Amino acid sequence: MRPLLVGRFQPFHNGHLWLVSRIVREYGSIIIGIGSAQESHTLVNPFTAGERQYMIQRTLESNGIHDFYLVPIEDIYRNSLWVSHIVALAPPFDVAISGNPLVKRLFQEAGKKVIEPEMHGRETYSGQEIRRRIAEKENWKDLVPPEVYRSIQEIDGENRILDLAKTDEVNK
């Protein structure tokens, strides 16, 4: 059985690594769908699909995970076609793994088996929290694998997020 995990991975963090490691131990391999692949350079999606792919690949290989396939998935904004869009892009998969209610619903309606994963440290390990900490110049390094931290440093990702957090509005 081959599983598919879809997420934005903005950025890939220790909770993601924990989950992927568990999935690979159970199933032997994983397909990772990098969602909203067309998005970058916003506070919600600061990193490009290629940058996220690089972060994930470096992290998994450094952690001894080699049986994975990364699939960038652009948004199509048509929920009724979304699963067939993924099926057209990804290698064959038997089960979708997601905690997102809409994602689960769409896969179920398309006749795919869906498993809701156990979350590890969800209150701490979240892309939103990591991006917030970067924007507020707080410590975030311990929330991501070392390979992700180095990747963000290499692309000047901290300064990208700091710039994106700026506003040109005048405080009144």
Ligand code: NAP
Second form
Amino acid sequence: MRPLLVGRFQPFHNGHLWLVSRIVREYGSIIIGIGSAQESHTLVNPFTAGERQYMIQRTLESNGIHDFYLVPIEDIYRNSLWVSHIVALAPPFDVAISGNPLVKRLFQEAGKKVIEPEMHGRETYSGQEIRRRIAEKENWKDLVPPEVYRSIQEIDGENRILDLAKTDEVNK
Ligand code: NAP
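Same protein, different condition: the form predicted on its own was shown, now please give the form predicted in complex with the named molecule.
So here's everything in the complex, that chain up top.
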């Protein structure tokens, strides 16, 4: 069985790495859908699909995980067609892994098996918390794999988020 995990990964953090490692151990491979691929340069979605792809690929390879496929998936404004949209873009998959009730329903209605992921360190590892810490200049390094930290440094991602936060202030 080949599993599909869809998330925005803004950014990919230690909780995601734990989950992906567990899925690969169980199924032997994984398809990772990078959701909202059209989004970037906002406080909720600061990183482009390409940047997220780069962070995830570097992290998984450094952790000895090689059986993965990364698929950027843009949002479409028709929920009833979303799973067909993914099927058209991704390698074949048998099971979708998601805890989001809407996402689960869409896959189920399309006849796909859905498994709810186990959460790991959820109180610490959260994309929203990492973005908040960056915007407030707090320590966030320990929440992400070193490859993600380095990738965000490389693209000047901290200053990008600080500028986005300033832009929000200006537009209030
Ligand atoms: P998401 O936006 O990545 O996740 C939503 C929330 O659930 C975030 O707080 C996220 O935390 C958390 N979460 C996700 N996976 C988790 C896990 N394994 N453990 C703990 N917390 C987890 O993803 P989503 O809501 O599941 O949606 C996936 C993508 O599908 C999105 O890009 C969405 O726009 C897209 N989508 C599109 C359509 C359409 O185009 N019509 C329809 C449905 C969904 P973290 O930030 O820490 O991961």
